[in-house]
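The chain that follows stands alone, in the form predicted on its own, written as structure tokens.
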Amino acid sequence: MWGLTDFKQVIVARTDLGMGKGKLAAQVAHASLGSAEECRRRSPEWYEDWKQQGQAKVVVKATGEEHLRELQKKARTLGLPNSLIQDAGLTQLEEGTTTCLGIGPAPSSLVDKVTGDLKLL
């Protein structure tokens, strides 16, 4: 069914805490696969799909951690799959600290209608 369609994931990472490149990386990789894994759960041919198309992946920025929780609301509302990263709290910032929010793989038409105004890392 979603042969023709483009697939993506979007990583959202909070620009307010000031982490550094390492750690934003870190966080990143992990909202990745966090979604990713979700999504080879929960829609597998989305999964294959994704990444027989390469795997591609966007970052974003979000404003905060409030932002990060209205964007999940939006893509679980939509049936997105999505990982919200808590920091462990073993180096820069304080346990449990939100930082990112992945979505997807899905296809990129429904990711844009959560993430699709967001302006890029």
The other form holds:
Number of protein chains: 2
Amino acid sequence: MWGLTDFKQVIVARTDLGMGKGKLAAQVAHASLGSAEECRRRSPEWYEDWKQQGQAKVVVKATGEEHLRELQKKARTLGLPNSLIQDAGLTQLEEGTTTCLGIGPAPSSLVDKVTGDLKLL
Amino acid sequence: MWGLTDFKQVIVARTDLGMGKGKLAAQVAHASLGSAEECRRRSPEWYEDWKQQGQAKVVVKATGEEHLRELQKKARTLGLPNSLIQDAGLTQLEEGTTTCLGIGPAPSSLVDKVTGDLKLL
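Next up, can you give the form predicted in complex with a further copy of the same chain of this protein, since the form predicted on its own came first?
Whole complex next, starting from this chain.
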């Protein structure tokens, strides 16, 4: 019997912007939905498996814009669905500020190659 | 010429549980995705309009479980897509604890009938 593949989504959030709790949560939700939709289009079987397993979401910390972009590059290299969020600039931040990166849902072992060393927010 | 209908999603989060920032953000993302999927199934034209308009998401405060359930009742009465989240209980909270309620995407004027008097988180 084969082992089940374990799926998760990780959302990486910048901690250097001083976003308030509600702002941060909305940005994380943007990244989560954006990356989930990319997964649903490209790898619908991953998406369904993730949902069946309870759609695990984990939020971790990044130090700044460069960090997010490096992580996105790694995610792309591995072929993982991802979504980098830039703020619309209506409140708190300047327009175009990157805030969060969603990665997955995807097999946890692959996501960990990108975000495995990041700390929980 | 008709005015454009303005769409938004509101996520209501309990502030009485003392959730950490990352936990809170993950719960908000669950509610956002759950309610967005309900909208996509039931009212795909609302979903597409909301996305085209930049998928506005607003996070507001609720005082506790009863408050969330009252708001969900109102949302249902108005026929608005919604998703009440119960935590899986793996970290911080007891299994089954309600944490957040996602409402919409839906026309802002309808969402405001449910959440218009709640404060931003």
